[in-house]
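Coming up is one lone chain in C-alpha cells, specifically the form predicted on its own.
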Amino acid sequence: MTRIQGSKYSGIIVAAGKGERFGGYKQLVKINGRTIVHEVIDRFARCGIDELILVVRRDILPYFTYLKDLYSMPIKIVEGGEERGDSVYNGVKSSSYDNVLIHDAARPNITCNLINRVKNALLKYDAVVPIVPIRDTVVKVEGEEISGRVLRDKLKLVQTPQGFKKDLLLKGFDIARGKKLQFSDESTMLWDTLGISSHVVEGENLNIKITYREDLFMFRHELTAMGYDIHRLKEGGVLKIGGVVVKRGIQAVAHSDGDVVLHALIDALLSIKGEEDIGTLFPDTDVAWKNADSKVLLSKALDFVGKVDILKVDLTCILEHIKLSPFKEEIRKNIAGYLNIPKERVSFKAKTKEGVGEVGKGKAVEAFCIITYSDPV
C-alpha cells in the first residue's frame, strides 16, 4: 500500500485470538454494554489516531462491520492469521502511515495518556514499548518447591500499545516469517530478528490484559437504573405494596393488580435493557394482563432483561394515611426473593407527601426505584 509520510498514525487492534485460556472468544464479551473490541476502538478513535485497522478472526468478522459506520475516521477490518504474528503482519501490511501502534484488543482499559506517550516517543525512536514494574516477589520453582529468588529490580512487564516505524517492522516480519519464528509481541521480534532494542515509556497498571475469564471481574462497571410508577386510588378491593396486602377496602386503579412498588421495580429493570418500559411491554390494551398479579409481570420482565448482577435495590413508596412500616421487612424479603438476591441488598422506605398534591390528599400512591447493577461476566 502507498506509504503516506509524516506524523500520522495507524492503530492496529489485534483481535484474532482463539481465546483458549479464556474458554471462548473474548472479543465478543461485553463490558459496560458493548464488546471489548468496540471499547478499544472507541478509545483509540478519541486519541488522535488517523486510521484504525481491526484484525479479527474470519468466523466472527461480521460481528464488527457495524463499527465502520460509527466513526468519521477510516476503520479497516482485516482477516487475522493462524498465529499472532500472522495477524499483526496482515494489519501492518494494510496500514497507510509510517507510524503504527499495535494494541491487544484484550486490553480495554487503554487511555489517551498512554497512547500519546507512545505516539510522542515514536517521533524520536523507531520502536517504543510501555512497561510497568513487577509488584510481586518473583521466585524460581523446581517441582513443588521454591528453588531460588529472582531479583525483580530490572524485570518489567511489557504492555501494548507498542509503537514502531512501519518499514522496520516489516523487515523484522520478513526474517521471522522466513524462519517460521513466532513471538508473543513485536518488541521481542525486533530484538531477535534485527537486534533492535525498543525505547521504553511508562505503562499503566490499569492497562490489564484479559487472559482468563476471572480477569473480567476487574472490568466490571457499577451502573444505575431508575423506575417510577403512580396509581390513583379508589374504594374496594385490596391495596398491594411489594407483594404484600397492606390495606383492604382500597385499591389502585390499574389494568393489573396495581402494585406500584413492583411496577417501579419493573420499570427500573427494563431501563437496564434500554428498550422497553412497563407500559409497552405490558400494555393496558392487552386483556392478557387484565388483573394480572404483578409478581407475574416481574418474572416476565426478568426473563426479558436476562442475566444481570443486581448489587442494590433502593425503593421508596409515597402513600398518605396508611402506615407501611409494619410491612417493611416483609416487603424487603419479598423483593429479595423475587430477584434472588440477599435481603441486605434491598432497601425500602415509606414516605408521605405531607398533604401536597393528589398523593398527599390520599388519592394516589407512587413509588421510585433505583437499581445498582453490573454487567454479568
The other form holds:
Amino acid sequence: MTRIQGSKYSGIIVAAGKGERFGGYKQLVKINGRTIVHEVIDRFARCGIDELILVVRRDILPYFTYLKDLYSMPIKIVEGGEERGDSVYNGVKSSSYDNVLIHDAARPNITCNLINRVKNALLKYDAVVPIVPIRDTVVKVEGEEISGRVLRDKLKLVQTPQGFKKDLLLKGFDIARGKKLQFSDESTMLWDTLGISSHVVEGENLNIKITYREDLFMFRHELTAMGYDIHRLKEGGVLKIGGVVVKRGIQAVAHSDGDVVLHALIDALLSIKGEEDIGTLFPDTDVAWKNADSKVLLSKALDFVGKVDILKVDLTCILEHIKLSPFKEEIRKNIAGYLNIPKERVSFKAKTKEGVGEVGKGKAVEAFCIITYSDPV
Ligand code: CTP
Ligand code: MG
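Could you please show the structure of the form predicted in complex with cytidine-5'-triphosphate, as a counterpart to the form predicted on its own just displayed?
Everything in the complex follows now, all chains and molecules, and the chain you saw is the first one.
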C-alpha cells in the first residue's frame, strides 16, 4: 500500500457493535431526525479529517453505503470484528495516513474542538486520549455494603476520539492479538502491550457514549413543525373547526369536510416527515377523500408519521364574525384526544383579521399550527 506521509488524519468510526446493553443497534437509532452514526460521520466530515473509515457490521452495510454516497470526502467501509478491538484493528489496517483518530459511533456529541485538541496533541505525542473527571463520589462495594472509599482525584474517565501514530498502534495490536488479549480501549492496550503511556487532553462532558437506552434522553432536542391551511367560505352545510361544528348555514369550500384547523394540524404532522402538505397524501383528485371527515385524514396522517413524542401543539384559527371562544375547550380536548396527549399540551387561539383581506371580510377561514416534538426514546 502506498503510504502518504505528513500530518494527515484518518478518522476511524467504529460502528460494528451489537448494542447488547442498549437492546439493539444503537448506532442506527435516530435522535433529532438523524441516525446516531450519521451525526458522527457528519461532524467528522466537517472537522478537517482527510479520510473516514467506517467500521460496520455486514448486515447493515447497505445503510453505510448510502451514507458514504452523501459525502464527497474519501470514505472507506470496512467490516468489523467480534470484539471492539478487532473492529478497530480492521479500521486501522485500512488507513491511508500516519495518524489515526478512533471514535465510537455511539458518541454523537463529538465536536471539532475536541477533534482538534486530539489532532494538535498528536503532532507532539504518539498516543493521545481525552479524559474527563469523575463527578460522583467513588466507593468500593462488597455484597450490598460500601466497603471503602476511593480517592477519585487521580481517577479519570476515558473518552474517544483517541489519536495514535498508526505504526505504533499496529505494533501494540500485533502483541495483543498474538496473546489474544482484549481491551475496551486502545490506550490501555498500548499500556499493557508496549508500556506506552498516552498523553491526556481534556475531554468533554457532553461527549458521552450511548450505552443504555435511557442515555438517549440526554440527546433529545425539541424540533418544530409548522402547518397552515385556508378555505373559502360559502353558504349552506356546517362549519367544522377542530372537530366541532361551530356554525350551521355556512361551510368551508373543500374536497373533504374542510376542517381548516385539522388540516393545518395534518400539514404540521406531515412536515415532521419532510412531506410537502395534505394535498400530497390526500390529493383532491382522489374521490376517496370527497367530503371525507378530517378526523379520518388525521388518523391516516398519524399512521404515516409513526412514533413521535408530541410536546406541544399550538393552534391559531382566524375567522371573522363567528366567535370561537365558546368552543375553545372542546377543540383542545378533541385535538388532545386525537393525538393521545394531555389537553395541557394543546393551545388554541381564535383571532379575527380586523377586516383585512378576504379572511377579514368573512369570505375565508385560515389556521396555523406549530408542533413541538422530539424523537421517541
Ligand atoms: N464496536 C465495534 N465492534 C465491536 C464492538 C463494538 O465497532 N465488535 C463499536 C460500537 O459500535 C460502538 C463502540 O465500539 O460504537 C463502543 O462500544 P460499545 O459502547 O460497547 O457498543 P456495543 O458493543 O455495540 O454495545 P454492547 O457492548 O452493549 O453490546
Ligand atoms: Mg461493546
